[in-house]
Structure formats: C-alpha cells, structure tokens
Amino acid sequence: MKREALALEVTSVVLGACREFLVNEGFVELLPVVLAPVTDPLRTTPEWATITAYGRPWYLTRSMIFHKQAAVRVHPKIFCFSPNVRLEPVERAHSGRHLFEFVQLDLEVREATRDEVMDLGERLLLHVLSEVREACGQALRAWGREVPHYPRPFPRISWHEARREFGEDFEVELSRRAKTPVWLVDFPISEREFYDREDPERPGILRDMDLLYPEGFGEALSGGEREYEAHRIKRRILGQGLSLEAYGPLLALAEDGLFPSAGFGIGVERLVRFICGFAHVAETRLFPRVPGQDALL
C-alpha cells in the first residue's frame, strides 16, 4: 500500500471512531463554522487570515472555542470536525507538526470539570487506537509501525514541574522521553489565552491541560475549563492588552449567560501522523498546506 493510501485509510478510521465514540457518549455533532466576526486570539500566531464580504471583514476560523461555549447553551455535549486556518510563522514549516490549514476535532461539555474531560480524552484516544489497530494494523505493520497499547490513567506533570525538570524546551523533551501519553497541567496565566479559566483557589494558575504524545510527536490535544462570567472575561481580555470591542460578540453572550464548561481540541492530522509514525504532518494530507510553501492544487 502506498503511503498516501495508508494515510487516507487511517484518517477515515480515525474520523469514524471519534464520531462513534462521542455519539455513544451522548454528544451531538455541529457543522463547522468557517467564517466568523470573531475568532480565537492565539497570541503565538499573530497573523490573521481574513476576507471582506458584505462590506465588513470576516475571520477564517482559527478554532471554534467561542462557538463551542455558545453551543453548550443549546445542548450539553457537542463536537465538530472543524477546519482551522492558522497562518503559522514560516520557521514552523520544518517542525513536523504544523500546517496552516488543518482539521481539529473540537468538543465541549456543559458543567464539566477539567478532570472529567481529561478522562474523556483518554478513553477517546484509546478507543481510536483500538479501532485503527483492528482495521489498519496489518497495513501499518507493513510500514514498520505497531499501534501502541497504553494503560490509563496517563501520568500528569505540572507546567512548572516540567520546566524545572526539562528546561525551557520542556514540551519537546518531555514528549521525546515519554513512553506513554502524558498530561501537562496547570499552566501559568501568562502562557495561555483569556478564555482559559483561572483556578479560583490558585490565582495565576489555569485549570487547563495539554496531552503530549510519546516518542517526540508533541502535542496531542489542548483544552481545559473556560471562563464564563462576563466580568472575569473582561478582566482577562484587558489583562492581555486586547480590545473589549474586538470580543464584543463573546461578551454579549456572557452578559446573556454562559454555562461553565470544559473541552478540548485534537488535531486530526497530528493524530494520524502519530499513529502512522510519519516524519511530518504534511504526509497525512493529499493536499497539505505547509507554512510558507506553495501548493500544486
């Protein structure tokens, strides 16, 4: 089997397994939002993709974080396979992990805690690996890749502990050394976006998490609990030097009433890359969009 065909088959199984698992957990699927009047700030990716339509600018979705918070007002468990456009710096082209157009499995749960969605994320990942193992195990073995088994719960380490132990580039080093997926938790407030919920009992620490793949494959998913009270969201926006006006649609929703919620996003291409053992996430797509590189089609 050609590498491209293997990537397509694994991707198809991954999408089906995610959908099956989440529907069985009581989730409903949203259609994706491609254009929006406001989108994820993502301060580490400063360039924005926009179009002009009907006399005003529209943002290409960087993540559906605000739409997820709005959607759980309607249904307590939602998910979406969301196309994201993030104009990554050109130097990230060779990281092995970055495309500037990719698909994210985005989900959110009303009234959930971080621990509850971490449990969900572990069970979801292990279900996907099991389904891929059954459907594609032989084809993957022909490429020298075994679909791994992992016990749960996965280990946890705090952001500060990881930095002390592994140095400034701790995420890369932690992923490289790990033998199983590992949770990175309790990021400092300065490291994440304003919608990540500050722990009321530990000022300056966020109730969020990243899951890192082992073998050096890097970030698997990212998420946590959300700020939902208007006054706290305003304070966090201003604290990051951002404009309240720019996030007016979110603040209007918060004033009307948002639920406490928690959720995460999983990069589909990164998951397929990890399963297949590919060197670069571009190998998972027939038509990859690599930062700074031209595309034939």
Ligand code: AMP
Given for the second form:
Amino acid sequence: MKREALALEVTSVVLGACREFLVNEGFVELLPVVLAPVTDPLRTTPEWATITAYGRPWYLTRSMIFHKQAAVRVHPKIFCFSPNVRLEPVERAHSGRHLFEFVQLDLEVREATRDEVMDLGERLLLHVLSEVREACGQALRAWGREVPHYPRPFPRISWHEARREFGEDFEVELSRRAKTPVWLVDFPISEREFYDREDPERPGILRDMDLLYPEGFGEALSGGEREYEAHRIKRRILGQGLSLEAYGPLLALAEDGLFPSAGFGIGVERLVRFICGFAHVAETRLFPRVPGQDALL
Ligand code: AMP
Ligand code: MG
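Starting from the form predicted on its own, produce the coordinates for the form predicted together with this ligand.
Now the full complex is given, and it begins with the chain already shown.
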C-alpha cells in the first residue's frame, strides 16, 4: 500500500476508534466551531487569524477550550474533532509537529479530576493502538513499523523534576529516552494559559499535564483541570497581562456559573504520525497546511 493511502487508512481507524471508545464511556460528540468571538490565548502563537463577517471580526478557533467549558453545562461528557487554525511561526515548519491547520480530539468532563482524565487518556490511547494494530498492523509492518504495546499506568514526572534531571530541553530529551508514553505534570503557572487550574494546595503549580510520546515523537496531548470561578479567572487573566474585555464572553459565562471540569486535547495528525512512524505530521494529511508553505489544493 502507498504511504499516503496507509496514512488515510490509519487516520480513519483512529477516528473510528476514538468515537467508539468515547461513546462507550458516555460521551456525546459536538459539531466543531470554526468561528468565534473569543478563542484560546495561546501566548506561544502570537499571530491571530480572523475574518470579517457582518461588520465585525471573528477568530478562527485555535482550540475549543471555552466552548468545552460552556458545553459541560449542558452535558457532563463531551468531545469534538475540532479543526484548529494556528498561525505558527515559520520556523516551526520543520519541527515535524506543526501544521497551521490541524485537528485535535478535544474532550471535557464535568466535575472530573486530572487523575480521572489521565486514566481516560491512557485507556483511549491503548484502545486506539489496539484497533489500529488489528486493522492496519500488517500494512504498517510492510513499512517497517510495529504498533507498540504499553503497560499502564504510564510513568509521571513533574515539570520541575524533568527540568532538573534533563535540563533546558527536557521535553525533547524525555520523549527521546522514553520507552512508553510519559506524563509531564504540575507545570508552573507562568508556563501555561490562564484557564489551567492552579492547585489550591500548591500556589503557583497547575493541576495540568502533557502526555509525551516515546521515541522522540514529542507532545501528544495537553490538558488539565480548569479555572471555573469568575473571580479566579479574572485574577489569572490580569496576571498574564491580558484584558478582561477580550475575554468578556467567558467571564459572562463564569458569572452565570461554570462547573469544575477537566479535559484534554490530543492532536490527530501527531497521533497518526506517531503510529506510522513518519518524520512530519504533513505526511499524515492529503492537503497539509505547513507554516509558510503554499498548498497545491
Ligand atoms: P494544545 O492545547 O496547544 O497543547 O493543543 C492540543 C494538541 O493539539 C497538542 O497536544 C498537539 O497534539 C496538537 N497540536 C497543537 N498544535 C499543533 C500544530 N500546530 N500542528 C499539529 N498539531 C498540533
Ligand atoms: Mg500543548
């Protein structure tokens, strides 16, 4: 089978396996939101994509974080295959991990803890690997790739511990050395966005996490518990030098009442890249959007 066809088959099995797993866990699927009056601040991606419609600007969604927080007011377990547009700096074109349009499986659970969504994430990933092994194992083997088995639970290391042990480039180093997926937990408040919940028992430390793939494939997912109380959200927005007006729609929701929740987003192209053992996420898409590069179609 051609590489491009294999990537399509794996992607299709991945999407089906995620849906099947989550529906069995009691989740409902939301249709994606592409245009929004407010979107993820993502301070590491400073450029914004907007369009003007009906006399006002709309953001192309960078993630559905705020929509997820709003959606769990209606249903306790939600997920979405969410297309995101992020104008990544051109130097990220060669990271192997960045597109400027990609899809993440974004999910959120009302009143869940970080540990609960970490457990869910592990089971989801292992289910996906097992379904892909069954459906595409042979085709992948023909390309020299074996779908791996991993024991659970995956190991955890705190952000501070990882930095101490592996230095400045700890994420790269940790992913390169890992033999199984590994959790990076407890990021310092300065490293993340305002919506990740600060640990009430450990000021300055967040109740959040990333999952890193082994073999140097890097970040798989990011998530955590969320700030949901209006006064805390306000303090966090101001603490990052952002304006309260810009996040007016979120603050209005929070004043009205948000639930505590936890969730994560896992990049579909990065997952397929890892499964196929490809060098670049662009190889997983028929119509990739690589920062700074033109597209044929
Ligand atoms: P974030 O909340 O920023 O961590 O995004 C959620 C997930 O989406 C990440 O963990 C990645 O798997 C994936 N992702 C983020 N940015 C990109 C990108 N530029 N291209 C492809 N996948 C991405
Ligand atoms: Mg991330």
